Every structure is written in C-alpha cells, then in structure tokens.
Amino acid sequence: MASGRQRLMKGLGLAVVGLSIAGCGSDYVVLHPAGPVAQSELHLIVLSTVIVGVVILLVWVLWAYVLLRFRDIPGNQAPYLPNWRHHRVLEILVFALPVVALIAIGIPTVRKTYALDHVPSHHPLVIDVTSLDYKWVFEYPRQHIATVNYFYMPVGRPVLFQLTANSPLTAFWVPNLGGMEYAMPNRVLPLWLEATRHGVFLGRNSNFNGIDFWRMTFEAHAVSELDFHAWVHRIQVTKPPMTHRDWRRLLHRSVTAPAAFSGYPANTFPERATQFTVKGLHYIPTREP
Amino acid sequence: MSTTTADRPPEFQDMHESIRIMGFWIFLSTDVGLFSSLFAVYAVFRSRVALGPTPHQLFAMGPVLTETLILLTSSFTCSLSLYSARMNRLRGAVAWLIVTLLLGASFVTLEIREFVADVTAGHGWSHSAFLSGFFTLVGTHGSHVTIGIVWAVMLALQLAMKGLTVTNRRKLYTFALYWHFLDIVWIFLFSVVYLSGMA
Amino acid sequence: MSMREWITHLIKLLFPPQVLLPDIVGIDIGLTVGAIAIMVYLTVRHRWGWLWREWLTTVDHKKIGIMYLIAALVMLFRGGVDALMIRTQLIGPRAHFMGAQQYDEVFTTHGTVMIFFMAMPMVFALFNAAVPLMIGARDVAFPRLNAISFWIFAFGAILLNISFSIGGSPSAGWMSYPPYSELAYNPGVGENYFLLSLQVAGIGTIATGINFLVTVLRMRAPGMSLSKMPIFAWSALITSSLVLFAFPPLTVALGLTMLDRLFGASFFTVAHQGMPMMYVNLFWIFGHPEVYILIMPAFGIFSEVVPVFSRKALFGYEAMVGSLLAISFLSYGVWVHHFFEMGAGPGVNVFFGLSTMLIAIPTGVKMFNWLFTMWGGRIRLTVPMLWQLAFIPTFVVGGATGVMLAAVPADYQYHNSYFMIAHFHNVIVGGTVFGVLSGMYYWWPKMFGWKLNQRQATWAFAFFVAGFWVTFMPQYFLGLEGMTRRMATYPAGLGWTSLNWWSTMGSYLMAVGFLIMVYNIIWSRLHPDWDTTGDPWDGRTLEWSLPSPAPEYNFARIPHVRSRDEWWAMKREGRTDDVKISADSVQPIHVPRNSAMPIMLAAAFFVGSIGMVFSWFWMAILGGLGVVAALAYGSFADYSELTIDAAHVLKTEAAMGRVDS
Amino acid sequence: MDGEEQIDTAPTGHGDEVEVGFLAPRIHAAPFPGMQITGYVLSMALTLAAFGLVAYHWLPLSSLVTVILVLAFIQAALQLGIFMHLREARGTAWHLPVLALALFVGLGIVGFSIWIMLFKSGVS
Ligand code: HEA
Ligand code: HEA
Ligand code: CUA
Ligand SMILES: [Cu+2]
C-alpha cells in the first residue's frame, strides 16, 4: 500500500519535473513552486489534471468512435438498434467510473486542506499585512519595521501572514509560494507560506477592488536568514519611522512606490479587530508613534 | 365546464381555480426562501451590535406579546371568514374579513410605533449591523402584512360586489393562505428574534 | 515584424486610444437609432395597432417565446460586443483602447448582460416555444403572468442598458461584492442601476419559475404521466424548481445592498460591524444554482436532439431524469466553492469541495447516456445535431476543470485567475450557448414556420466553435501564469502576451460566426423554406404533430398519450390520423384574452425603479402606486377568456389538411 | 415512478378534463367552526407558554432557545394543518413536496450560513 503510494508520488513528481522542464517556460508561476505550500498545491493540481485527463480522453475517444461508426450514410454496415435503451452493466460502469476518479481526487483534497491549515512551526515569522486601496503594507510586529509593496522573508522558515484590509475585499496571492487568501476589512485571516529557495516572487491582489486593481502588486524577496537579519537591521537604522501623516497618505486611493519604515503607529494593524470594526473605514490611530 | 364533485370544497371545483391555488402555494414557498435568507442574515448579525444596543437592551416583552396576540387572533378570524364562505354566508365572510384586516392594521400600527420609538431613542438601523438586520427582517414581515391589508380591502370590495363566485372563493382562500403564512413567519420572528433575544 | 505584431499593430491603428472603438454609449446610440427606425417604419406602415394587438398585449406563449428570443439575440449581440472590447483591450500588453474605468464597466456589463439578459431569456424563449406544445397543452398555466414575466424582464434589461447613457454604468463586476459596491467606494448611480435591474428582472424570473412548474405538473395531456414526459419538459420542471429557491436569496442580497446605499443601513458596509462576506454568501447561494439553471435546459435540449438525429430512443431515460434531479438537489449545497479563500476553515471547505465534486457523477451519467444514445443509431449531421456534437467534447473539458477547481487547495491557486475564467466560459459557452443555439435551430421551424438555411448555419457553427477553442483554451494557461481576472491591462514580460493574442483572435472568429448567424436568419427570412409538414426533422415528441407554426389554440384536439415519444409511436403504429379532428366532433376552444395589464405593470415597475436609481422618491412612490393600480385593475377585471367557435377551429384545421373526412 | 400513473392523469388547461379524486377533502360544511376554535386555543396556549418560559426564567438558558424553537415548529405545523387546510383537495400532492423542499432549503440556508460565517480558519 505505502510503497504503491510512494511510487505514485514519485511518478507525479516526475510529471511535475517534466512539465516544468519541457512543458512550458518559467512564466508558469503556479507550476514553479518555491515553497512547500505551492508544492503541495501543485501536486494536487497535477494529480487532478492527470485523472480528469484520462476521463476527458475516454469521452473523446468514445465520441469520435460513435461519430465515425454510426453516421446516417448509405451502406453503413454498423448495427442499427433503434430501441436499445438500457444496459445494466454499462449504466453501472458510467456511474462507477466518476466515483473512482473522485475518490482519487477527493482524498488528497481533504488531507491537504487540513494540512495547509496549520503552520508547521512554533516560531513562524509573523508579518501583519494590510491591503489599502492599491497598495500593500507589511508590518513586522517583532522587528518593528514596516514596508510598502515589498517584503523580505528568510528562506526555510515558515511565515505567518495575518491578513486584513482597510479597503474593499482583496486577495493576497504569491503564486510561486502558494495559493491566495482574502484580505478583508473587519477581520484578520491567517495564511502561512514558506520559501525554500532564494528569489524575488511577484505577488498581487487577485480580487477586483477598483480602477487601479491591476497595478496592485508587490514583491516577495526570499533571502537567507543572515541576509534577512541584515536587511531588517538596515531598515531599522536607515529608515524613518512611519508617522501618522505617512499612514494617512497611504490611506488615499492611489498607487505608491515601495517604501520602508523603522516603526509604525500603534493600531494601524487592527490587532483588536473589534475596536477596528466599530470605528470602521477611516480608523485614526489614537497614539502618535 | 368542469366536473363537479359534491364533496369537494368549492375553491377546488373549477380546474382553473385549483391550478391557481397550487400556484399560490408555490409562491408561498418562494417566500419561505426569502424569509430564510433574512433569518440567516439576522442570525449572523445578531451579535454584531457595534456601539448600538444589544437585543437584550432593545426588546421589551409587553408590546411583542400584544402584537403576537393580535396577529394570532387575526389568523383565527381569517379562518372564520373562509369558514363562513364555505357555509355560503356572504355577510359573515365579509364581516370576518373586515375584522381580520382591522386586526392586521392595528398590528402594523403597533409595530410602526415600536420602530418609531426605537429610532427616536437613537437606535436607528444605521447604528449597527444587528439593528439593520432586525429592522429589515421585522419590517419585511410588516410590509407583507401591509400588502395583505390592501389585498383584503380589495377582496372585501369584490365580495361585496360580486358575491361568492367561484373566483372570489378562490381569492378568499388564497388570501387566507397568505395571511396564515404571515402568521407562521411571525411565530418564528417572535421566537427567534424577540424571545431568544430577551432570554 | 512578425505576423502577430503586424496584426496587433493593425488593430491598434484601426482603434486609436479611446476614440474609435464603439463605446458603450455608441451601442446605446445604435440601439436608440434602431428603435427609432422601427418606430418610423411602424408609423409609416400603420402597424402600431397590429403591434399592440398581436404582440405587446399578447398572452400567447408562442409569441412570448419569440419575443424572448429576439430580446436574447439582441442581448447576445450586446454582450458579445462587450466581449470583443474586452478581448481587444487585452490583445497585447499596455493596450489603451479603453481606460481602466471603462474596462471595468465593460466586463461588468458583459457578465451581467450575458447571464441575466442573454442566457436566461434564451432559456425562457425555448421553454415558451416548446414546453406547452410537447406536453400537449393549450397554453401555460398562467398565461397573463407569463406576459407579466416577459415585460418585467424586458424593462429590467432596458434599465440596465440605459445606464450607460443616462447617469453612469455599474462597474463592480457581475457579482458586485461589497464593500466595493457600497456608497463609500461607488458613489454614482451605476450600481443602483445594477441592483434595480436585477431585482426587477428577478421578480419576472420567479414568476416564470412558478408558471412552468405548475404548467408541467398540471397541464399535461391525459395519459402523459411524468414517466412519459419528454426530457426537455423535465428540465423545465427542474430548472423552475431551482429558480424558486435560488432567486429569493439574490433578492435579499440585492435588496440589502440597496438599503445600505439608499437608506443608510449597515449590512455590508465596513463601519458599524457590517459584514461584507454575508453578501458573498447570499449571492452564491443564488449564484451556484443559477449556473445550473443555465445548464439544465441545455441538457434537456440535447436529450431531445440526440434521439431525433440518431433515430433512436434515448438511452437510460430514468437515469437521465434521476441525474437531473440529483444535480438540482446537490446544487443547493455547493456554493462555498466560490469563496474557499474566505477563511471559513477546513471543515467548511472540505464539505463544500466534496459536495461539488459529487455533481460530476450525475453529469457524467448524462454525458455517457448521450453517447450511448448515438451508439447503434444513425447520426444525421443537421445543424442542431452539430451543436450537440460540439458540446460533448467541449463540455467535458469545462466540467473536468470544474472538478479541478473543486479540489480546495488547488483552487487557492486558480481562484480569480484566468483558469477560472476559462472554466466557466468552457461550460457556459460550450454548454449553455451551444445548447440554446442547438435548441434555437431545432425549434426554429416550429416557431416561425420556415427553416434556416443549413449551409450558412453550418458555416456560422464552424466559425463559432473554432473561435471558441482558440479563445478559451489559452486562458487556462494564462491562469497558470498568474494572470487574474478583471485586469484592465497588463505589463509586458510576464509571458502573457502571446496567449492573450491568440485568445483575442479566437474571439474575432466567434464574432464572424455570430455575424454569419445573423446573416443566416435574415437571408432565410427573405428566401423562406416553408415547413409544410410540421415535422421537418422526423421528430419524436408532440410538438412535431402540429403544423408549423402551431395555431393559436395549439391542439384542436388534445391527444391522449400512450407512450414516451408519442409522435414517433404514432408514426410507427400508423396512428398519425389521431391528430386530425372530424367535422362533427369539433368543440369550441377557450383561449385567454389579450391584456394590456402586463406591459403597464412592467412600465410602472420601470418608472419606480428609475425613481429609486436617482433617489427621486416621489417617482419611486408613483411607480409603486402604478404597480398597485395595475394589479388591482387586473384583479377587478377578472380573468377573461375568448372563445374560438367550433366553425372557426374547423376552418383553420381544414386549411391545414387536418380534418378527417 | 409507476405509482403515480393512477393519480397523475392531469387535466389540460382547457380541454376535457379527466377527473381523479385523490385525497378527498376532509373538512367542510361542519355546522360549527370547531376546528378553527381548537386551533386558536392551541396556538394561544403554545404562544403563552413560550412567552412564559422567557418571562419567568423557567428553564436554563441553554435549553430555553431550543424549547422555544420546538414550540414554534409545533405551532407552525398547527397553522398549516388546521388553518391552511394543507391536506385539502387537488394539487396537494404537488404543493406538499414543494413546501418540503422549501423547508429543507430554508433550513439549509440558515444553518450553513451560520456555520460558514464562524470563520474557523485556524492557522494561528
Ligand atoms: C453553465 C454554467 C456552469 C456549469 C455547468 C458549471 C459546472 C461546474 N463548475 Fe463552475 N462556474 C461557473 C459556471 C458553471 N460551472 C461560473 C459562471 C463560475 C464563476 C463565476 C465567477 O466567479 O464569475 C464558476 C466557477 C466555479 C468554481 C469557483 C472557482 C473559483 O472561483 O475559484 C468552481 C469550484 O469548484 C466550479 C466548479 C464546477 C464544477 C465541479 C462543475 C460541475 O458541474 C461540472 C460537472 C461536469 C463534468 C465533470 C463533466 C462530465 C462528467 C464526466 C464525463 C464524468 C467523469 C468526470 C470526472 C470524474 C472529472 N465552478
Ligand atoms: C452566458 C455567459 C457568457 C457568455 C456567453 C460569454 C461570452 C464571452 N466572454 Fe465572457 N464573461 C461572463 C459570461 C459570459 N461570457 C461573465 C459572467 C464574466 C465575468 C464578468 C465579471 O468579471 O464580472 C465574463 C468575463 C469575461 C472575460 C474576463 C474579463 C476580465 O475578467 O477582465 C473575458 C475575457 O476574455 C470574456 C470573454 C468572452 C468572450 C470572448 C465571449 C464570446 O463567447 C462572445 C461571443 C459572442 C460574440 C462574439 C457576438 C459578437 C458580436 C458581434 C459579432 C458584433 C460585431 C459587431 C460590431 C463590432 C459592431 N468574458
Ligand atoms: Cu512548466 Cu515551466
Ligand atoms: Cu458554482
């Protein structure tokens, strides 16, 4: 049993490698995972593609055969069965086939859905993400720095993103690292991702929120642990803290360039979601930094 | 033109009318969908009171009980109207119908008074999701009742004008269905919204 | 320059930024000019009275079906032009045929028009045209309500369509999620138009649902038990039952948004603890059943078309009915698959992911049963059958990618991407559109009395289907490349350019197909090939036992049904004379009388809605009073019937050679 | 699908009608509106019981809401059965399943919505 599954996974792995080497260029971000989450999702994608591919092929072949064989043309020798309405075995078969295929897709779906719901670490790096109209703000509560439209993360360490929005519904998506999750006002949603290789990965808002929606992108930089700390330190030393004014400017509906700050006003990120919700959209920090 | 079976209620003796009654039942079941959605909204929004009052602070037992008793009674008088029609007593049918609509009107009046009191106390529906859900759910029921009253008025007129024709019997029957249905909705309203809120 | 760049360049030359491309306003001007031209024509020819008597006040399901069809084709054109504008904008990176705002308006209208004002009326057109005839009824259960439904729908469509010229158009997408659709972010009246037009059209749709449910259950000819009923009637029945419970949640979702926008409630706003996700939830409680509302009739059509053009009984009738029931039942319990990303937790996601997958089972049964129906048959490649044959290999791909979307963690990568766009066009165009076009060609002779030229229709078919594949297959790959939906334009360098280019070319091919189709209709009208037999396809169901088009009262004599495929059986058993009447047995026939009330009622709705859109509440109240007045008038006037006397029936039937001597 | 053959020879809209009497009506022309009065008394009793439970805190909070809901369903059934003549006459066979479906869908909407809106996503 176990070995069978291992063999299957190996085969799938090969298929993935095959796809990524031969199938298409590096533009296929979903097919080029840079971390375990995307990797696990890709497995499911490939598995389901293969299974439904078989089904599709079966239908196409049957279709072509029927079409070729049973045309209404003179001299067609194929049997003509005008009253053939039932066939017990066939009817059971066409019922059973999808059932089997769905079990094969369903089981890993359930497993992975639960698995991806837990960060595999007690000490993930925490990044608080707020989507504002047409920009992303990343706050590092431990490191006390904040960035706009880009962030750094250490390779090999799970990152816990806490997503919220001070704008209409948006979705946070870095296809190389893993699938998306909504960032919505009035609520904080967790998402974990991890990078296992170095690189700069493009992320974007995938949920329409207005005219500059298509420009609402960011960059995820995956660097070594050492480089990460160096980066944090550099920001802490060289950048000014985010002021109340800065924050208000970010709240404007606009697209802005990437930026970094050593520190940020308390409560820009609605840790206490309830407090945030009562005041609503134009929440104004109570304390200056 | 239809066959008449003696032991069948008159509303059903004409095939067209019986089909219309069925259509009305189907309409009522779509209304079940409407109210279910509103109940779902209310249930989810119940605790989202923001800075406004909680259900416990908002509701009082007295008025709800009065409204409930009025509406239940109107449901009863409505059934008496149909009963009279079936006994071929036109006067009785019209009279009970009028009693029903008067009871309905007093229900709506009481409800509006409640609403006005809430709003003047500063608990308008814009103050919280809970209040929005509450006013909309109860208000939707109330506007259904209001529509029912307008309908009852027209029906009473038609009964007075044309008597207990087959069509009028069917109309009275469907009106009764509608009215009792609103009663059922109210039963869930006072149970889910008011009583659970006050508990 | 490569060929590709050259063509792109050419198109950019043809349509300089924001100048030449037919703006939506342009379409409105076109429609207005068309309407004026028609009015002038009517005035010159003195046809107003005719129009009023024969069409605007009609309650005849056959005519209402034709009006639905015309409206749907106009809307297909309109939504199609939107689609072409979308595709042209996306032909290459940084294209600026439109600005972002305009692009948002275009895709919003495209989706809204296509779903609500093209696909739904197209389905209702075919229900009206075929269902009463195939179950042996003289009309639907509630003919006047049927007219009300049509007019309410029509005015709803007008409401959405005028938004572009008067006041501003909606731009929040066809599902119009708050809080983006709320006043804070969308202050104009465009969103109000969206909400009200769907609300109004939705009322008409619910009424149609009730009507056809009762029609199919209560109006069947004697002897036609449910198990002898044609599958298309089954699909009408089940679609109607989906309408009944899908539309009320939509009504609530739209209504609450309207309360937020117009009356300051706090349902889906960000302030006061409103909860935008509750809208999303309600919308999809409606939205998912809605997509099956669109596909079930197509399934029904194919189940009629396949046996006829394979000269063979439907394989597995019971399984076909059972799978329709199963799909409709399951479709109420899958809606979360449209927002797996909202963080409802693994329990919820797994439940709804698996329930979604289950739908593949009954759908698969249907696919295979169609194939088995053809197996051992004699397949004729007529136009309706061609659409069916294109449907099978197409839909199986779209359905299969649907199952891939239902695999929850995989959907985290597909959601909101072009992969998903490709999926649903694959099922909607490859399923619903192919289906209703198949049905249109199939029942066209019955509706109009003349056939469409088959050769032209085949060309239209070929272009449309080829265009379909070229348009939508690349979009799956765009999704895997990370392209999200609703992007007004995109930068170069992400690898999206050439796939988008192909997709755009495909849409032009579809456009050519559509234009040929229009030409086909006009040409065939000018050179009519009359259907004198009433049974041009060698059909199997009762509608083909009638002359084309059917007389006002449909059946002079209601048939007594003995078997499934009754007309086929009659032909086999030499009972075709059963449909004739004899001079001494003719009865007078009651048909419902025309009524002006439906169009008046709908007009009142329209006036009220305009009042709501612009917050002119006096006008809204006026419209409301108009609605009440129309209803009261209808109630007091009581339902009236017209009696067609026996002599007239006899004369009509005799003229068609349907009297036994 | 066979059983329905007997009951299902439905009429056509305007044609000759085939009469099938199923579910013959139970109530009518009773000389005294006994049913109606019974229904009224019962519904009053159930309502007062529900209000009493809340007013006098007769039950612990946990079970209170459940009991109230049960009472509501009983009363709704009463209304349907007695006042709405649910089982009466022609067409019954069709509106019953539709109503059942409505109930099913309605409960589904409420129940699932509450479940979904709990936001049980639990990474942290
Ligand atoms: C006609 C319309 C139609 C139809 C029929 C379907 C059918 C299906 N759809 Fe689709 N869908 C849409 C219209 C439709 N859809 C629309 C409009 C959207 C997006 C709306 C928006 O966001 O704007 C959407 C979005 C959508 C999503 C959400 C994606 C996202 O937003 O992230 C999902 C996810 O599960 C999904 C799944 C399915 C499934 C499983 C089916 C199944 O019913 C398919 C079943 C059919 C088959 C599977 C093929 C035949 C079967 C066999 C041959 C048997 C064996 C097969 C297997 C075992 C695979 N659809
Ligand atoms: C029934 C539903 C339906 C149908 C039939 C279609 C048909 C088509 N759709 Fe549509 N589509 C949707 C429903 C539908 N769509 C929905 C719901 C959305 C989501 C909207 C949203 O995000 O809110 C969407 C979104 C959508 C997008 C994504 C936009 C975006 O997210 O940015 C695209 C992009 O390619 C697209 C393309 C097409 C094309 C090329 C067709 C073609 O099949 C069209 C074919 C028809 C024609 C080609 C007729 C052409 C007209 C002429 C021939 C006239 C020519 C004359 C002149 C130019 C004057 N559609
Ligand atoms: Cu596949 Cu790169
Ligand atoms: Cu769906």
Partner chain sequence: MSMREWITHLIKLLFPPQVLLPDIVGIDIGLTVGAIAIMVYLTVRHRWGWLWREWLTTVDHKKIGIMYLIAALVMLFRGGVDALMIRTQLIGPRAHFMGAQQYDEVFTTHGTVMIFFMAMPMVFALFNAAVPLMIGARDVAFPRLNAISFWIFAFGAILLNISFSIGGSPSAGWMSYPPYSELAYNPGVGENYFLLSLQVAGIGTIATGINFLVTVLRMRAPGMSLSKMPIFAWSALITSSLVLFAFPPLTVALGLTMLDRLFGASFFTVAHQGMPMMYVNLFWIFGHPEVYILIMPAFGIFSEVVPVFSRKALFGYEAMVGSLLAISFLSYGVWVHHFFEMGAGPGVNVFFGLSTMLIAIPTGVKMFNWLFTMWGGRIRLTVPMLWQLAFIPTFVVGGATGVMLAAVPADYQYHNSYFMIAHFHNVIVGGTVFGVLSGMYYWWPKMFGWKLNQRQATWAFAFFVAGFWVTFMPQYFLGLEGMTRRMATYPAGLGWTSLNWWSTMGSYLMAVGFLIMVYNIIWSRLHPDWDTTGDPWDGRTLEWSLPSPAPEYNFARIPHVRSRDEWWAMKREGRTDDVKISADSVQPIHVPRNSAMPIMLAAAFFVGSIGMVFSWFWMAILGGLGVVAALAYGSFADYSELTIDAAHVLKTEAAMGRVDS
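Each form is matched to the other, and the largest set of C-alpha atoms that superpose within 1.5 Å is called the rigid core. Remember, it's a predicted structure, so these values are computed and weren't measured experimentally. Positions refer to the first chain, counted from 1. Compared with the form predicted alone:
Phe208 shows a C-alpha shift below 2 Å between these two forms [criterion: core-superposed Cα displacement of 2 Å]. Residue displacement note: Val89 has its CA displaced by under 2 Å between these two forms (rigid core superposed).
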The other form holds:
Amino acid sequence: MASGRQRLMKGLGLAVVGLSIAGCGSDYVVLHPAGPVAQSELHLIVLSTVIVGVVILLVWVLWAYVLLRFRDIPGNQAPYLPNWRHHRVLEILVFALPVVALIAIGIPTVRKTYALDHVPSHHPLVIDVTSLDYKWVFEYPRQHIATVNYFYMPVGRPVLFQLTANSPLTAFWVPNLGGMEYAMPNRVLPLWLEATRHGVFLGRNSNFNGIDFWRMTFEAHAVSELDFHAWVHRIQVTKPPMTHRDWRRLLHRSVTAPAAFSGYPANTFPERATQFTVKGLHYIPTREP
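Same protein, different condition: the form predicted in complex with the partner chain was shown, now please give the form predicted alone.
A lone chain is what you will see next.
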C-alpha cells in the first residue's frame, strides 16, 4: 500500500511540474516580448502569477494543517469547541489578505495601463489596418503603399495602428509586441506598439469571426530604419497600385496570399478616426496633403 501511494504521489508531482513548465519554450511568444508594451504586460503577468501562487500555497498549507490537526483518529488532542463562534484575528485576516492581494495587483495594473495610453513619440509610423474576411490590409498613409497579411516596421520607432473592419468584429494581436485591440466596423480604434529587436513576429485574429478565423494571420517584420525605407521604395517602384477591382476582390470572403501595392484608392479607409483614445498625440491625418 505504501509503495502504491508513493508512486501515486510521484506521478502527481511529475504531472504538476510538467504542467507548470509546458509552453515555456521560445514558441510561447507571450513570455518572449520584443517590445516595451509586451514587456510591461509580461511584468504584470509575472506579478499576478506570483501573488496568486502565494495565495494558493497558503490555502494548501492551511488545508493540510486542518486535515492533519483535526482528523478523527484515536488519541487526537485537537481541541473540540462545539460552541466556538468567532475569532477576531482570524476574521480580520480572512478579509484583509484578499484585499491586500487585490491592491498589490491593482495598483501596478492601473499605473501601467495609464502609462501605455500615451504614445512615446509625436512622430510615430502610422499604419491604417482594415480587417476583412479572412485577411488583413495594411495601408501606410504617409508612404502611400499597402500590403495584405504582412507589414514592415522600424525597430525602435513606435507604430500607431488605426484599426477598423469591413467585416464582423475581429481582434488584432501580435503577442510578441503587446496586447490585442478590437477592429470594429464603423469605428477606428488606436493601438501603439514598438519592436526593440529585429525579427518576424506572427500576428493573428484572436476573436472568432467565421469558419476560417484561425487562418486569419499575418507577419510583422521588424527591421532597421534603413531597411524599412528600402522596402518602402522597393514596393513603390516594383508593385502596381491597388485598383477598385482589387479592393472588391479583397472584400470577398476568402483566405488570401500576402500581396503588396504601390498605392490604393482613397476611400478604402475612413478619413478621420472616431473613438480615438490614445493620448499624447494631436490628430494624425491619414492622408498626405
């Protein structure tokens, strides 16, 4: 019996360890941030995990203590107090500890949330993002180029994504760079991100919008400033402009291969943002004068 119980406990221990380290490799992108927004969010995840882990450990310790101290066995000397009504210190601790835990999580969360509400630059790269079924269109209003299912961004320069949708509600998410933001029809919502290292990062739609939503992915290429300008120039001189026919084809409900255009029709994105919540910026025109 003892050996069987030992094997069971060993198996449970291995299972717990396996679950605790599962997904911690380089493919688990949330734990491998490549920008200041994602780094701040990772700090909050770690902080919350540590605090919740302490609470869970405390509950387990108390649970084990009660089981061992007050178990019904012959000779148990634990006091039996059938008329016990309250214990002032214990009652204060029961209510105070959760409040302390919530404050310890809440204060850093609020501070970082408000800090990330400000774009750390008055001259970010602006990319207009339109969600379609089942594809993403990225338009660069200042460079006047457009891409489908991929985009380039300079390392070390904040990027302001202005998100809208010509499809059901979706969610724009590049886990290596930061949290998600919704892309909503008839709205333009802002999200700023920044890359601090070179790389190609996978982005996705994290909100169900149809049968092929899982294939609605894109690539974010973080390159040097010189490589970014060289890429823009290459698109401008080698790719044809997007026509209204191309746009209508993109509106069809289908999965589309990556593509690039040296221009695009002016009416494919709203002229002025609504529900604009990112602070620290004056209005950024979406078209060059």
